[in-house]
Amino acid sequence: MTPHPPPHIANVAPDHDIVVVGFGPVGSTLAALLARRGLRVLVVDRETEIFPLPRAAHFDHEVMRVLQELGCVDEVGPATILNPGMEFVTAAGEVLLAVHSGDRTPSGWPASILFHQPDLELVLRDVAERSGAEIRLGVGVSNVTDRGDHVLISFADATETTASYVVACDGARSTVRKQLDISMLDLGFEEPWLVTDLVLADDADRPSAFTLQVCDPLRPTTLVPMPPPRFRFEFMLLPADDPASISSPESVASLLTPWMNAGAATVERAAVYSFHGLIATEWRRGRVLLAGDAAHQTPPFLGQGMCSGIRDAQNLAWKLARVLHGTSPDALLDTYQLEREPQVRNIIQLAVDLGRVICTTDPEAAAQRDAGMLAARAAGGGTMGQALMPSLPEGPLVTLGAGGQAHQPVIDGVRLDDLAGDRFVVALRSAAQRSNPGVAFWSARDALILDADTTPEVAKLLDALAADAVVVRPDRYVLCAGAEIGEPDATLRSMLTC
């Protein structure tokens, strides 16, 4: 990895400490939980408005917890709706596994939610507004050079700003990616197919209470609850489909009849997206990082290429916060492609295994399939809970057997990441291990120190781990969990200065 200067080395004073550069759900989150850690964060987009039509439709319980953190989450209610799961049926409607969400889960939030994006966004932007974000919308930004001490950011109507860093969270077709010139690694999967979003009319059936994926062989489906009064089909493209004329009302018509009655909706948009599995070779260029679709691109069979952007605001936000606070180095941001980099891999990874098996279209290869699952089923599985997301990898801010995201137990009516805040959380058996050397380190960072003598509700967290002292992050990860608090080694000292 190209080595990076620190911070602030010449008499340089940015405009800004943070520039991100897209006001989309993950631009808006990230520029709202920078703006909430006391920093000055633009925000820019090309655009003057939301988009005013949905494409993302799900995000998880690890994304309502970043909501929480935003202060948010009554304010996103309104919507949303519970999904109580996904299921992969054949062509006749016989279940070949069921992915049920349940209802809590270790974050103390629902596992699966459906949303009009649109709204969100609009809460979202709202959000970083208050929290004090600077936002200019309407112009591009048409190069970013980095000197080393600072980004200078040029923008499309000949205006220019400084930052100390730069986040592009511009999308799949990043032009601050595109810039630098970081290439996309294919993950081996591009299919096109047909997103049709409805409006319902009052008295229509809802075509499924679940999420549908359909394996036809003779035409791929996906059906996708959204909240009333909208409701989602995707389809996928075959070889002779043409997809200039796919998209047309006859031909939508044509493919909704064996689901709704003629009249029972109206679309709101049809329109051939190609599903892509990509991750970014780089997602750090000197003072320059990628986030969101700019730096990964998921196919949607999971529902998480919105929450992986997410993710990506809620690890770098803290990290960012640090250094431009000075109680980290610059180094700290290297532990950001570290560490997300190979939780999106499995999560992609995953997405393009299942998008595989939905997308299968030889008859033959289907029916096997069938069979298999089936019979598996009748054997007494094909039924699973809600899926955890991958843990992030060992490394300087994770020990071995860490990573996941850490149990939220609520302490005297008060829900742990509120208690906590921006810091960093040291959950103990007992109290006597408050004098252990290790914890001293933690309490010299204004750790939030919580022992299960004192607070009983923090044993919940530890029986989680099966362990008797725990370190959480700012980004409500486990750094490591075990018997008691050990001294931190020379790496995380250097990276956590003060």
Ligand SMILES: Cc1cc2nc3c(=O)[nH]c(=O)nc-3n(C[C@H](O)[C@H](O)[C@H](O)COP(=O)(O)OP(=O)(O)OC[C@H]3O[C@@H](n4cnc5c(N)ncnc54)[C@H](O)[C@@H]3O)c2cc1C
Contents of the next structure:
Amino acid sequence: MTPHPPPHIANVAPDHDIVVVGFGPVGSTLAALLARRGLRVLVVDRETEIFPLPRAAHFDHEVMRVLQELGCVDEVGPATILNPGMEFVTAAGEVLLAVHSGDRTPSGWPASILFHQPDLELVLRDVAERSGAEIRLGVGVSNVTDRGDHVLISFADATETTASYVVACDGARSTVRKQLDISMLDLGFEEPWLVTDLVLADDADRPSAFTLQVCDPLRPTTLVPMPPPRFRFEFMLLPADDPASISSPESVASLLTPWMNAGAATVERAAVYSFHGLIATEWRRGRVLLAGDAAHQTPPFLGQGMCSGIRDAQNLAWKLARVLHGTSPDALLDTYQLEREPQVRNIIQLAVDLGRVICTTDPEAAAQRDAGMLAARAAGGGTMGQALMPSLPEGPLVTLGAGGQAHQPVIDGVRLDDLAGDRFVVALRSAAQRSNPGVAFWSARDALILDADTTPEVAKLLDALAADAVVVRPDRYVLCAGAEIGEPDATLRSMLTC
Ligand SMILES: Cc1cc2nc3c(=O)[nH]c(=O)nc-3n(C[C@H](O)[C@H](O)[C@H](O)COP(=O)(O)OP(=O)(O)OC[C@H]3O[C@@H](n4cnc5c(N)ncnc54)[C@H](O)[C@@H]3O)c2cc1C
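Given the form predicted on its own above, what does the protein look like in the form predicted together with this ligand?
Shown next: the complete complex, the earlier chain at its head.
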């Protein structure tokens, strides 16, 4: 930390490679991923403690894959339970739509996991620290100034530091985003809900094993079974509700009455949250990038807000590492928003669409919705496996038809990602393909090259894409899949210089 920086700091090496603003779940994941890649990371948070109450309750198998990379799956385990799935039901309890968590995911991890956010954040902070990230707590960032070749970061206590890049993971009210005057595009959903977290006296009293979306026009309600002893109810506010008094003990007890004996639980928190769909118009301004809630916010009906932020971190980490290690140009960072924004936008849109189904309060419209969905179920529809997240769009680092999460085979008892580390993976159907000129490009970039003749488990990765040759990126997304590894085009060569 430099209390009085020299007036002309140009040509002086920045104090840090990266300053991560915000040590929430996204900032801690990013700090850990970057520090593990050997970068000099400072992560700062204006609070000294983790926010003690959960907001997120669910994460998916892709997040599990990131936790695998961070080596903390076993530590996170006690804070989690498996989610059997989510059901949309009528006020009378008839199932309108069932989304059941299948046990097959590309990553090999369970599709859907319920967790206690403060416990996960504790582990992530610990991983960031032991990975070598420097941590500064209890002082907020007040300003970031892009000076062209580095960023000057100013703190609320008048100290300053410098970094090559800044990533703002400072949450929905992001100071950095506001300071840069980056606007949020409203995806057209705004509903206040009362979030009520309970600690059950006896876990046998849990009102549901499934996440339930109760599409009751008189009171749309969500039930979320968090890890024992906790259970969450979310109640949509109606026009007649007073947002100031709905969280009172009497009001909460009355809302809980149809579901359970309110005396069988302690209310840990009852607070009104506004559920909305927002997305930042710029995710990168020069040397400053936005990630997590600072860049996008989604209604929680799919449980994807934090998951999306962790995917931001996963997308950024390998790219920032390549740029700072000099193996890619700064332009690689322009692919961050190109890739992530369409994926996040699709997820938010899906959550908004589901939200509109759940939040219907017009009894006639609700009756029509129920009749249509019940008829679809009677005709054999209305049940789906865990929805896979949308792929990355085609672009400089994703060829047409690629962009999904790669299958993760287990090779001689070791998961593929653990073998690959931060490298690209080239998977080939036969050993003969190794002499293909396209493969040489990846060999020169230290890719892990595997062929199904020598390593039969790799066939699963190829089969999942109906391909004989696949390149997987360090963030486990598929770069290209086809009959052969083609010669890289000029754009790809320019992005991955060595
Ligand atoms: C009711 C509810 C239910 C949800 N359910 C789910 C779910 O099931 N699954 C899911 O994936 N997501 C869910 N979410 C969303 C999820 O909680 C958020 O997406 C996630 O917490 C965002 O993480 P973040 O690290 O981006 O931001 P935050 O968690 O907000 O962390 C930001 C950090 O930045 C710090 N900070 C802020 N300003 C500054 C500054 N100027 N200087 C330094 N530090 C600063 C803050 O102190 C904080 O620690 C839910 C949200 C709500 C409200």
